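Only one chain is shown below, in structure tokens, and it's the form predicted alone.
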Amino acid sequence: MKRALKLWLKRLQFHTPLRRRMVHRYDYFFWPAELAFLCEAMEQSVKDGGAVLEVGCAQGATTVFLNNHLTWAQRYHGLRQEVDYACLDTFSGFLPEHASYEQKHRGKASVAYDAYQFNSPEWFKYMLAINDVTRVQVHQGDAARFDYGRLGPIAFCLLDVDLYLPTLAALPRIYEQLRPGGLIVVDDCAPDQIYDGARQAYVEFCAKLGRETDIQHRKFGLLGKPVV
């Protein structure tokens, strides 16, 4: 009887307008190989201490994925220390001055900048809670102005804010807090696409440091801090 009821409910769900929400959907902005790269790079970076920082979190699917990897690494892969993990986002989409710069100075269509507006810190924290992710500190703010010194030494940072101005402003601030041997991964460093402001900022900052660019998986701009 119970099995028959479950089967009936399953069939009923399929015939509702909400059926798209009731089946599994791939919910990441990264390909599986890219997620695997982030997991390995993060795990290697935190072995000698330091925090993980994710700047630009959207709905948090990647946050949950990376935190689950950290838990696995601690339980089964020899990662001994606890790892602090911080998330920073506006939780209200792109800031108008950042989007306006893209439109006026980089020739990007305005329609693209309506994304990511339907979010909030409360919703993000709820999402973390129902996924049993407890280590994350959630910060609301502008990546270009945030005080990264509050986080202590950073071992690994995924910087995913898409646009030129916040990426350009955030990179030196984060790099200053990056511990020797740490790594920044700048997303959206593929050329000739609508969110290529991050690539321009990454290339300019590498040039300022006198460093060669290192773009992996066609879109990840890597910047490590040398061990002196």
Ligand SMILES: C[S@@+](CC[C@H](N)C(=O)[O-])C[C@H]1O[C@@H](n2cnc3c(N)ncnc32)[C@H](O)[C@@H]1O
Second form
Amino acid sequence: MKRALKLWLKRLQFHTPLRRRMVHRYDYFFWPAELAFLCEAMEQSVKDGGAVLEVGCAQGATTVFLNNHLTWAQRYHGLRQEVDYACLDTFSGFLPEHASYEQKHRGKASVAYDAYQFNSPEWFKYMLAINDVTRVQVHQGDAARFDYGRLGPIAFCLLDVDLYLPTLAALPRIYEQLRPGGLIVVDDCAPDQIYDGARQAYVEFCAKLGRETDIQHRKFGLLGKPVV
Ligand SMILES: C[S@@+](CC[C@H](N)C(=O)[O-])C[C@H]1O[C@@H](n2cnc3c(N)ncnc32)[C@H](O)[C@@H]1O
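Alongside the form predicted alone that was just displayed, please also present the structure of the form predicted together with the ligand.
Starting with the chain above, the whole complex follows.
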């Protein structure tokens, strides 16, 4: 009887706007091959120690995916280290001065000031808890100003804040904290698209270091720190 009632309620929900919540949706910003690349690159990077840092984590879909990969690697793939994993986001979207720079100085009229505003550290922590992700430290702040020294040596960083100014300011700070052999992956390094500010910042920072750019999977800008 209870089961029949549950089924009936489910069927009823399907005839309401709630049905969007009832069925599976692919909710990643990355293609499967890109997620696979991130998993592999992260696993290789943390083998010799250091933390994982994700800057610009939005609702946490990639956070959960990468954390599940770390757990799998620790259980079944010979990864011996405990890995610290830090997430940094404003949790209120782009800062107005960063978005307006895109509009005024980079001709990106359609960069939305209000994208990603519906989020909060509390929601993010709740999301981590219901996905049994326990290793993540959540930090709220501006990628351009955050004190990355608090995190200790970084082995792998996914930098995904889309726009020119925060990417340009964050890159040298994160690079300074990157351990030799570590890797930064900058998302949105494909040319000629609305969020190509990240690409411009990546290209400029590589030039400043006297390094060649290395863009893989069409939009991942890679920057490793040489082992001296
Ligand atoms: C494209 S989303 C990140 C998507 C996420 N990497 C994923 O795979 O689900 C961009 C995120 O960057 C954050 N963000 C934008 N500007 C930022 C800044 N200056 N500092 C920190 N986070 C920022 C936004 O709040 C948003 O959550």
